[in-house]
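Next up is one chain by itself, shown in structure tokens, the form predicted alone.
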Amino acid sequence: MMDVVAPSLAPVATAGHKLRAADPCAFVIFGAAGDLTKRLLLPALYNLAAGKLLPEHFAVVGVARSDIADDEFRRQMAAALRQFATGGVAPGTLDDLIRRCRYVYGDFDDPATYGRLKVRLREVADSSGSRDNCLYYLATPPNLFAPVACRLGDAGLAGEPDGTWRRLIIEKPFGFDFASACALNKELLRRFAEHQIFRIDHYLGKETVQNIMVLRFANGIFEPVWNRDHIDHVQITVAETVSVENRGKLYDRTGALRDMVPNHLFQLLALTAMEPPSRFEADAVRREKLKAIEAIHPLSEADVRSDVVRAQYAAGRVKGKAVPAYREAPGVARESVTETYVAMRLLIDNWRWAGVPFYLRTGKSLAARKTEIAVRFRSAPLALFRDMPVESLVQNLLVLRIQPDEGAALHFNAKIPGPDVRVENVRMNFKYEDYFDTAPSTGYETLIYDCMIGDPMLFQRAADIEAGWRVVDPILAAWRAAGGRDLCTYAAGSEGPAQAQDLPARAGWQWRAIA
């Protein structure tokens, strides 16, 4: 059996370690009859309160157009958690949470609505002890970011008087390109300062996620092998099955690069490519993590034609569901060009992974959901064995699972059993739900709690988002070039575009199957 300590799915104590609850604060929701305040973040300030991490001192303050009443607002989100929370409620702790629910109705750029803002946190303070502090999560569209964050602070709510503390958390995606993106760190510069941003990506509330600096920082057997030396290659999957269904406009002006590559998939790069930060502390961590991305070899347009694939699903069937095709969604252009898939080959400039590929893809539609990083170890020398099959003989790969099953695996050779040699791959398996007693979750727990004691760990600075968008850019300039002419396509339900594989396969591999 491997053992591997890690911290728990939600901030959980462990033994020996007792986590304190958050500091007293309001939980101010902007776009609080949305999805995902209903779906994630109600469900996991429950989680929260379960675990006894919420502050006695805590409301919720909920901002949305609608006109209506505390007592209705307590209603759907009452109605909210019984259905979306994630291992059913206890009457004691949803009664709790509820009745700490305030709401304030008023368009996001109304300043008055910040006036009836200001006035409700101030009653929430006084009836509560919160002392003011006041976290302000903007569950809204990306084009509302700037608009409340300078409205908060036009109104007096971004300052931090007498010890109190104010924090922002912004949703992704930051920016659609290197330009706005940094256009957009200016704003919200301009009225909060960086300490107080936290720019969330739920990726990084994932268990494994979490545990990949444990598993290679705090073992032996795997820090000294973890380089250019020993390692042949990478691979980095973040596949879904959903299509784009009704958010077709959305998307449509958006595509997989853009949602996923520069947040997602380029902070599993960041961890996994990392140097040991000094210590395992905020800025250390996050300062690795940006130097591994601003070591990405820049891509030339001819990089791009190379080793950089894009795709949009066709009509398939997916799980035994027919999903017509992505230009027959609702809101998608019908010559539409933007891509629901993307794959790549990236080098890392630097002495550790001089020479190893990173292949990284996402898309939807796909076969199965699965998010993984699989690392390719080098293989050891064959003369002993050189009258066995080769294919026999496998190299060694240690597999990541973030989603759906979290957990790792570590794939090598072992003989089987008989009076003759031979050879069989064989896996030891590990699984969070089989070590460790872990509620359901919905992901943000950690995340929440983190912003509530202000540990920005897994949380990007300005500089990491501009440094995801430098990479990023050249290809949207190149695709820009090429029209739709490089545009490829794939079955809905299958493993993605044929024209994916070449890239892992110029080098004698190919793609770990996603079903």
Second form
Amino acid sequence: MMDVVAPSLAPVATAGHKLRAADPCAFVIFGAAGDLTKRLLLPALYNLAAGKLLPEHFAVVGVARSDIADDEFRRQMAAALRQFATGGVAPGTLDDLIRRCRYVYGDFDDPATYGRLKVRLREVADSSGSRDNCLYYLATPPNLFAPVACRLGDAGLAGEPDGTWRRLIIEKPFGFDFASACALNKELLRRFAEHQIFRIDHYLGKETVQNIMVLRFANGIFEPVWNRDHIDHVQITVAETVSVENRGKLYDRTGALRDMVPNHLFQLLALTAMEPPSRFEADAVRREKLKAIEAIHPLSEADVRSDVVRAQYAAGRVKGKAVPAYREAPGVARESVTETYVAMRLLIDNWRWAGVPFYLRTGKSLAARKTEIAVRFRSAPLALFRDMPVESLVQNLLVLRIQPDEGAALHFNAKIPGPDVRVENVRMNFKYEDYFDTAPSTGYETLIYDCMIGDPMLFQRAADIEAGWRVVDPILAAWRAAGGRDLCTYAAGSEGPAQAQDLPARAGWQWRAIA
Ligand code: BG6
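Form predicted in complex with 6-O-phosphono-beta-D-glucopyranose (BG6), following the form predicted alone:
Let us now look at the entire complex, which starts with that chain.
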């Protein structure tokens, strides 16, 4: 193995173009008592505050059911921050953020809640000078997305009078299938305009995911070979060691396909497969990503049978720890046929990618946590070193490691020193940590900040969401028709089901090892 030596802090070009503090605003969290708020949103706001990226005129307004006063809400949020901040808390920053927290109680379905919210927002605008700009974060169960948006609209809290802005961040899952996603888009668009709706995919907040575009488009060497003439296939893996834990009830109705594929995996695919945008600007980038997803070859029922594998984990050991079978998890039906793993082979119908398989897989309770994109190049056109055993001439491979161990590696053949010509596969390995000092973050900082400055590049539009579901719907339909007979199993802690190996094996390949 050959590792590139990191330069001793050689000058690194940084974009550094958006470090102004965000616009004055109120950050309204629906579902302020929930886990998302405590574990991710507040810690992300804290990190933004510590980085001086929050505006001077800023308030957090929590909305939840229990009837508590501002002080109690502040106490809860301070406790959450002490527990979940990614890098400890500095008392000054903590106090300053907590001082800005306010609370509104009420049922999300009750118009009176929005009356109280309106009064509170008026007070906030008057006292903090937040200029009536509001970011509504819907950290609620998905069945409340449309009702909350609708009530906000009815209360006159969706309009953007006099140069103010009102933005809505919607969490996933965005819909349950194509029809429900379209229906949800329609509902939201009755009260908010498309430019006000920020549909989040937290994968786009990951530095390494954003880096895919930089790697492809800020370097001259990759783009000329980034096509069917030079690339044999692409493997996209999102492997998790976590099981369904306490999410059994919700997960059993969702499954790995809905939970991960139309969103996170398709985002990785789109960034890998998209054409270079004409500008690094939200519409241009999102247009190209959408075109890539729309170009995925539609799957027939027969394609689903041959090119998609679904599986559920049986009991096993993950990193030495015993994990009971999925069907034993709390909230999961004993006869459940919900998949905790899915693998598929997709083709992209355009000139760049025609005939190049994209293999995607994701699963829970696997051997290791690993998210990566592996791009396998074609063989050299001439087998010049004829005496080489063929397995020693490995085709070039570029691996973008998204998490953990963030970085990228290029695998290529090199001569083993000595009088005869012998070849070995070696690796140039770039690790983020060797070059960049990054403070631990939740991954939500960029997304929240971008929403506050009105940059929608990392968010999805209605059409983007619908395009993802359009690909996934035929898989759901074929699985329904199969009634669970096609469900495979794999031991928790393994590399996944044996049947998934068939997908790359048909073209003479294997999945890269997860562990
Ligand atoms: C979420 C899924 O969107 O992403 C979870 O609902 C999954 O099931 C999670 O565990 C994975 O995110 P990350 O950032 O840990 O890779």
